[in-house]
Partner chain sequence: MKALAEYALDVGRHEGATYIDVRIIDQQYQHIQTKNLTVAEFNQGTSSGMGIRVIASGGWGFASTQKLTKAAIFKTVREAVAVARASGTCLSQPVKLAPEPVYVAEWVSPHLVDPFSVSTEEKLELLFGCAKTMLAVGGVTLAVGSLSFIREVKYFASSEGSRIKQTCIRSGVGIEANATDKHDRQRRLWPNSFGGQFELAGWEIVQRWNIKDHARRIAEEAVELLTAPNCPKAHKDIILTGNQLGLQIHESCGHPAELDRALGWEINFAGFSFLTPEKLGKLQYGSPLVNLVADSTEPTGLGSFGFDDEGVAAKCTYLVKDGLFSGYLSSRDTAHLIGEKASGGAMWAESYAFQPIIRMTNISLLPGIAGSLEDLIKDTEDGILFDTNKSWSIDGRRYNFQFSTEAAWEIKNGKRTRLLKNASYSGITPEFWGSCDAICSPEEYINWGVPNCGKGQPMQTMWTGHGAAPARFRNVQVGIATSD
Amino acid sequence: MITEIKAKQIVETAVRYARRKVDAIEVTISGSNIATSRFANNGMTQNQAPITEGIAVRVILNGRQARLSGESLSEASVRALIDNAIIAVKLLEKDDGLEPIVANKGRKKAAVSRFDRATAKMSALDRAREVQKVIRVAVAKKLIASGVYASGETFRAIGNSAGLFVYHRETSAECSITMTAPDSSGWVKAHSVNAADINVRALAESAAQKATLSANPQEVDPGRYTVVLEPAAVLDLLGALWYSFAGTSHVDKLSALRGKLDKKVFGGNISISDDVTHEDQCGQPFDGEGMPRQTLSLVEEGVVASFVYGRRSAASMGVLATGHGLEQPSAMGDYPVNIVIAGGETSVEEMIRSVDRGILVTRVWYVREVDPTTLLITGLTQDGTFLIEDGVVKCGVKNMRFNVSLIEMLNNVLLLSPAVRTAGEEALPAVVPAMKVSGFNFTERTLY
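Requested chain, on its own and in the form predicted on its own:
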């Protein structure tokens, strides 16, 4: 991985070369060595260990901006990249909303530590030993296991001709497991900056239990049910909500929360923040332009409290930027990436015991937005859907399609579990609780 010292040298060399050619330049260097060990049919199938490094330059000239990226960090390649960006920027129209690059004015990024040496040093053999734990559970339960175990580190550095330079390095480990039987399946996923936080055997046992309990799934009529949503289901359902908190979505009149600042939109038990400093979060403490990320309360007891802004949307809205801008230029503009939903004190098991008749949902799949004004979404349950009767999981049920308004859903939350770091497939990892929700609308049955 490129060290902070080396990254700064590359940035300074690029800035010196471009200084007399453009009005301003911003340089972003990033890289990854995330290695992935895949398994299927109760055996290892592949180990990939790519090392990637890349650079992007954004040049500003006469009120225009252009961004180009490349993979080589040699001085000659960086110079060529800058020259090509200068050619490109001269062909573009002036950008009336262009903000000057971020100046170095003593800006202090949040102090976060997200590098674990043991995780960074994990080898293919180390990952294979973790996978072996999964396969042993699968064989003992007469199930078929598939999935991935990945580990490694990433880095990002941003510097510019105004003297700004920031650097962040972190590790990550991820384990995704699917257990399958002839007519059922179970799934779990975990992600952390520290591999020691991932209990692979416990994950495998959980996936196996879901696959076993959901065997011979029964059909359930569509309709509105009380549901218990495990954290992964909550995460992937709510992924469609987050952009409504982005300043650019308000500038473009796309947000479902337009005109709702300081108004009660969600249930009183819903509080949401964007907190890059949270101990269970990941990611760099600065945005795509190098601005420090601020911790913000987005929803306080159901009331919309704030939105996140990059510098461009902040200027358009007449507010201060919050350090949530994406790499510029960007159509999306900004985005909250460190979501934390405040949890409660009720366990998933206690939620189940409180349900007379309802559905337990492990995971949702293929979630898509239907109506952006109400945040109506549709999707399917997957890999562990169960009927609850009289407080007990009675049997597995065939997967069902749902149509749900996220605003309505977050007004119907009856119980919350403690919030935990959660990984899914449709949204970025976040810190979210399980939820017991009333009136969840299932519209169709499936054949599986």
Second form
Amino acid sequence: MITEIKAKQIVETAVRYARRKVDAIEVTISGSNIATSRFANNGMTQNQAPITEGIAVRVILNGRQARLSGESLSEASVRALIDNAIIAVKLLEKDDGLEPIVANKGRKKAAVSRFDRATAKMSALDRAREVQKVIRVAVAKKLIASGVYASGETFRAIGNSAGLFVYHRETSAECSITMTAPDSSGWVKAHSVNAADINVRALAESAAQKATLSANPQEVDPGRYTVVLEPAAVLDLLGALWYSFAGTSHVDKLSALRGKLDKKVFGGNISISDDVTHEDQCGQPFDGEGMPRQTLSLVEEGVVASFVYGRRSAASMGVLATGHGLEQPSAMGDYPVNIVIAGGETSVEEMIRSVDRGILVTRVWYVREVDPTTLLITGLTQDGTFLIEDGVVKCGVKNMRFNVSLIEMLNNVLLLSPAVRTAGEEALPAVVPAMKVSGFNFTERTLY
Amino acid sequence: MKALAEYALDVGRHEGATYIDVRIIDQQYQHIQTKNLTVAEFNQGTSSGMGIRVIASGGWGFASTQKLTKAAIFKTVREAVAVARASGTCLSQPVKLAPEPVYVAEWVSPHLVDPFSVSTEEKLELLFGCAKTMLAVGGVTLAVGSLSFIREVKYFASSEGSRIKQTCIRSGVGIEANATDKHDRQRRLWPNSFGGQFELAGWEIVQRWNIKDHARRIAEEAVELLTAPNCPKAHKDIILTGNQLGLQIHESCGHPAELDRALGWEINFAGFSFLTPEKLGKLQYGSPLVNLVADSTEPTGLGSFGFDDEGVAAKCTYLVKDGLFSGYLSSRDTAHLIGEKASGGAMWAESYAFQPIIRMTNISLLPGIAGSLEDLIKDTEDGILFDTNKSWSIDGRRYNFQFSTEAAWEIKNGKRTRLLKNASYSGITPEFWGSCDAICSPEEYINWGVPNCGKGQPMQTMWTGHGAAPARFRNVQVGIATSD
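Now that you have shown the form predicted on its own, what about the form predicted in complex with its partner chain?
To see the whole picture, the full complex is given below, headed by that same chain.
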């Protein structure tokens, strides 16, 4: 991977070359060597170790901007990229909303370290040993294991002709497991910057327990139920909510929270922040233009407290940017990427004990927005859905489709567990609690 | 390019790999998106590198590099072999490849006008012209336009002797009108959702889809939707226009017919399939009218190519014939697991940096004899016409689905009547296809491109095509999504 010193050299060389040709230039360099070992049917099926690096230059000239990208970091290639960007930018229309590049204001380096040397050094054999642990659990329990173990590192550097330079290097380890039995399944996923945090054997045992307990699933009628949503279910359900906090979604009149700032939209037990510095979060402490990410309270006790802004949407809305912009130019504009939902004090087990008749949901599947105005979403339960009766898990049930308004759902939260770092498949990892929710609308059954 | 590929193969043999293939890929891309009268995105660039796939100790190993030097290739091949040997420590069975003829070939996708030869000014003029037309309609709050182009030059070499060079040009064009009032937000896209229509073709598709002539209509429809009634909850006969039917095929036939899913290889992320091998040749998937093919030879189809990413020549095979489940999308390493002698030719990777996996090519519903869309509407007493996808969701085995579309129209006594918003329909895949009783004729057939199919870990985004003419399905659940 490109070191901070090398990245700075590339940026400085590019800025020197472009200085007299353009009004401003911004250079972004990024790379990844995350390797992924995939297994299914209790054996390795795919195993890949790609290495990628890339560079993008954004040039600004006479009120116009263009972004060009390539993969070669040689000086000649970077010069050619800049030359082509200058050709392109002259062809574009003047952009009245264009913001100048981010100036270096002598910012201190953010105190966020997310690099673990041992995780960075994991080999294919190390990953295979982790996979073998999963398979051993599956074989012992007469189940079939599938999943991935991935590890490696990523980096990102941004520098510009106004003297800004930021660099972030981060390691990543991820394991997800699906255990299947003849008529049931269980799933679990964990992600961390430190592979030592991922106890693969415990994860495998957890997925196996879900598969075993949900065997012989019964049918229940669709309808409104009290549900206990485990953190992975909460994470993937709420993924459709976050863009409504993006400044650009307000500029474009696409947000479901238009006109709702300082108004009570959610239940009083809902508080949400965007906090890149949280110890259970991951990711770089700066945005796509190199602005430091601010920690923001998005929802305070049900009241919409703030939105996140890149520099362009902030200027449009007459507010200050919060360091949440995407790489420019960008149609999407900005996004909150470090969600933290304040938790409560009730464990999942206690939630289950408090339910007379309801459904325990391990995770949700294929969640999509149906109506952006009410944030109505649809999706299905998957890999461990259980009927709760009289405070105990009675049996596994066949999966069901739901159609639920997220605004309504976050007004029906009865209990919250402590928030934990959670990884899913429909949303970025975040720090979220389990929730007990009333009136969750299941509309149809499926056949398994 | 050729010399580096030969070097990689030599290193792989020397390192003890029993099979090696190499893909050297150069990609050039351009994406332009306008929002109202500004350029919201102008991204163009290049990507190039080598992906190396080997079998050693009975397992797969893959590594890639973008440094096309002998030193980097040597290191990358050794890494691929090391990864394969690690795979060999936990195999359920060693990899076995179906035989495939050796090809030495060059293939260029059909195109008339190189989209990279068209000036940026002309492209922006087209998008801004559409934006002005849409914004002139009162109530339109956001007008979006996009153009996307990619040229890919791919050289494939395998230790079995194949040497194949392919050049593919893919183009996409679309416009979108959004209308937002105090209570609601609605949108219309043309020609298709997911950024528009995409084809394996050049600039000529931009001219053919003629977005300027549709800008006003979709803008007016977006505004009209704000005050339209919701789709009722009922069981109705429904007609799907071609672009919605394309996505229906994609989700409920294309994905479940992927053999890696049916074998459980994708169960951890993309999901499983109800089309398990014991049902091959036995399961009645749909009505006798339903014939679905996987055809990577279809001209201009987004899922077409000359050869797949393990050097298997393009082909057309039935997935469903006369309603009967008849075949899979497969690969050289899965074919033998269901007793097939050859690959179905469906292995594809997003770029040089990904190991190929089984993907859809063009999964298409063969046209019928029901005439035009207007003929089909005339033949429908009480139904709903669904057009252009807005939302899609299907379960992990591809049984239960729910789709909603941007617009729908009630059909009464053979006539298209009032516009409906937030329209949804849902069902169980084999029951739904079993209810298909009419498919429009060949003149209504279009291959709809879906440019954003996601699958695999890490996820790979891929191009797929879906030929379809509008079709009718009897007694389908509608409106359950928005009912209370």
